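Encoded as structure tokens, the following chain is the form predicted alone, with no partner shown.
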Amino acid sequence: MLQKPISPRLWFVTLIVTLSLILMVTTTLAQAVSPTEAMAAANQNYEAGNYIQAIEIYERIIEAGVEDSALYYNLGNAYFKEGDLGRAILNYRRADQLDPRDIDISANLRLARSQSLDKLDSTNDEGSINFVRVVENWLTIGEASVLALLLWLLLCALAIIAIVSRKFRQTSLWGMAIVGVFLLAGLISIGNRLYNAHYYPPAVIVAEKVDVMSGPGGADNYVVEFELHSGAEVTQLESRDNWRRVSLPGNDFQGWISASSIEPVTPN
């Protein structure tokens, strides 16, 4: 039986499909290397004093799904140079979440906080006297989870030794007690952070100035309790339409502000 030759139409369709696949692969490869190139371009703009252009590029990299402490740190520096204190503190805090032990991030965050108009007590000052706070301020939640897993495995290993070896039973039991204390503290830290991140997420005021209202609405319906300015750090307590109920460190003052005036520290 004779086979029919491939029709010109089929050749054309095959060519289009092949070119499309080549284009898709090329685009994917380009996207794979573009964040590095974009970062270099943003850094060049920053060094040249073109902070607006640098900000735009950094933001595009973040929108593409890249999450890196250096990226947020550089973005915070660009906003700081532009005089946008709120977004500078916001991005320094995002960088600090990803790399809490970086001294440059901590130093710039302290500097930016010192220039905020609202002098609020930091909730992190308790860390030196609270072991759980120390863990939270020193380790990311991912690192804390890995450490908790290792402690659990060590606890299991000590339990096995205590069961099978009379010679080392007493030592293993003491070791289990010590490891158990650290494991419990780690689990409390992880649970506390996950709970607060979900129910009481931290946020930063990014508006130049915002009125804090007694209810979820404007001055026509509610009383202005007090004012907050760019860079003030708050905790979100409740959401209602385009309004957010927030509290200051220590929960001493609470009120409602417009949703557009704040940004969450943990990106949505």
Second form
Amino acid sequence: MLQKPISPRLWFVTLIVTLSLILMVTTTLAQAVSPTEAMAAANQNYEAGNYIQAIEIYERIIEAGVEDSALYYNLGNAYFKEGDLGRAILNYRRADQLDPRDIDISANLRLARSQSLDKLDSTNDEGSINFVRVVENWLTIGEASVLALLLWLLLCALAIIAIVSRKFRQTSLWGMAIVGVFLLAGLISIGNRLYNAHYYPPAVIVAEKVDVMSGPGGADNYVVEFELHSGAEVTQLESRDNWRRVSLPGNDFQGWISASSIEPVTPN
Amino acid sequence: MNYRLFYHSNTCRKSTTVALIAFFSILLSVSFVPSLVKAQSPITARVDRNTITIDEQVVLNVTITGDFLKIPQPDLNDIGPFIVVSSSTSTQVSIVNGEMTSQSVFIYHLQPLQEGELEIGAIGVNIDGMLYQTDPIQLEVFASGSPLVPQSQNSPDSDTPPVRPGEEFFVIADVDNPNPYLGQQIIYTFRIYQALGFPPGQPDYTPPSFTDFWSQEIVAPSHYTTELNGIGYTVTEIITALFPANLGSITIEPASLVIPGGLLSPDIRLEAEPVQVEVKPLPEQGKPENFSGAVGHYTIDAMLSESEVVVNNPVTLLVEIKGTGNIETLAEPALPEMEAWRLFESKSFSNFDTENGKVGGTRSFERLVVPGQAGELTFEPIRFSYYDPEAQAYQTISTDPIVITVLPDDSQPALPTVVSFNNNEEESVNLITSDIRHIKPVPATLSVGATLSVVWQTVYWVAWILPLFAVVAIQIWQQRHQRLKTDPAFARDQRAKRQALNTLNEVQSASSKERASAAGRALLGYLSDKLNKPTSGLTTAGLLQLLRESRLQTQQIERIEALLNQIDIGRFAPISAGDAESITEETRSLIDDLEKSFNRRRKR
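Cool, the form predicted alone is there; where's the form predicted in complex with its partner chain?
In what comes next, the whole complex appears, and the chain from above leads the way.
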């Protein structure tokens, strides 16, 4: 029996289908690399001194939507080793937001800040409520929200006891007063953090040196009021085209810098 | 070239003639003073004429030139047998390319006290502690009315030939070295020759463009007098330092000078000849690796702003390169590789001066450096190479090593203490250097999308709202509970329907008579509870009266009355099971309707 020869058109179709399958399998394999495996690879690069490769992988993991304090911390370390103080501080700040009680993050952030050229007074918190400050330094905003909910449930439970039990009514009312104060402080803290994060988001200078202008434009129209260097931590006040209005801690110095020279601590 | 003139005169005693003489004397003196100035002396003196009669006055001009703002006063104590009749002062300040020179002319009208050959003695001036003096001036004083020998206006130059047209002004430009190396300093000199006695007005100098050169004007123009072909000239030199930036043959385009004319004479435009310069390359032989193009003669020095610093705190490193050459373009010397130091960006600035007619100065580089470890650290020597055209060789110079004490950071957490078990002596651990803490291992899970899901967000907010409802509900229940306990009427009202229905249910399987009787008890008990009246002694008529007073609907009252009649019949006359059932159902129905009516009435 004679076999019919395969036509060139069938060859072409077969080739296309095969290539498509290979592509699909490759893509599937590529996607199959989990974030933990990728981070392990990045850590190996870091250990080997290949900081640029490590940075690239850490950044890709973050781009994929992973948010983890250890990831940001390691990325900050890689940037620090590469001499990019601005992005090191930026990622330490991001790690600190996710895990404010981690002493390693605090230590590295402190060390990186000590090497920043611009010595800024970031401790201008006179008049603020200490409890609020403690909550902000020790709890993430999610943890603070859960704590506030627990306090609210406790307050309601005490209210119910006060309603139904004449015997424990007085004790419950005292308990309600104490829990109420903490709950109020917690809510103020959360509200303050949400407000600041939305209207005055913190940011870090990532350019080596940036001229802070008196207006949203170049030297043709405005004057250079002062200079900031990589790692300076600022507050973003306003955004206009490719310019950002920033203020330094204490709000004494304000000015406009180009958007490319700054990165917000809370990723967009 | 830019001239600004400031005149301020004080005294002048008097006549119009004298004032005019003084005025023209000022003009003449401003124009002619350079012809009498000795090149190095800041003070000169001259008189308007050397022969006068006893009743005439001679005008003495004393000129002091320098770069000072406050002009010192000349000392006229030894002028001889003359009286100073009047005096005035004029000051001329020239600011050329940012350099200032000042010239003051003191004009004295002297009256001789005797006839004969007199001498105006030396006039001194004290400048910065140095005493300068003029030469004495001889004067012949005749008796009043004697005919005078004619005198030249410019007595020192009285034997000079007359100046021909076209020789009053001319300019010359040249360079000191027409064959320099690339980057080597050469001096371009533009000389303005002005015949004595021809005031130049305010000349406007236009320098060449100096394409292919770095250029820098050295100082303000200098003046001196000279003689060419028997003619006296005042020479003004404008000197510019040039640094060739390109190789090969370069032509310096002519510089020009425009002397403004008067009302009847046109402007005079003078142009120097172009100057040819042949620039040769620097030799390749012996060129150091770190050579960055510096040509001239230099020294280098470096220092740190602190001799003691806390680890990880910045200090300022200042590197200064001094010498003659193109200071502005000197590149920062490369810093040695040092692991213990972190280096940050630098800034630079220059200061210029002139030494032996050459431009030089200091180029300074400031840089923040941060020691990364504690202890005695050494900042390694910084090397700098340049080509010395005079020695025709490359030179490499370096700074001395800088030793600095780096203290450990006290703000760090307390250092651990190591206890020696051998001798029980405690030794503190010295922090050699501080570095960032190491990276963290991979966490067990790395979640994609750390934000809360919609379900959890819903649960979270429901968890806030639910307890509030619970508290409100329990509060309402508690209030009702308390009222039931404390308000019997409310309690009877609330329990009335339930008790009535219980009464009816209890006799479901009883005889017809008993069921009719139970229906009667249930209805009366219900109404008694609702009206908060005792059952005993309550007649049908009394009950109906109470119901009317309670503003119950007439239709319902009639239903109650009809049902009570049926119940009475059932109690005292035999009735069928069907009738009993009918009575029971009617009782249930009526109680339901009454309950609704009472509830509506309560709500109103």
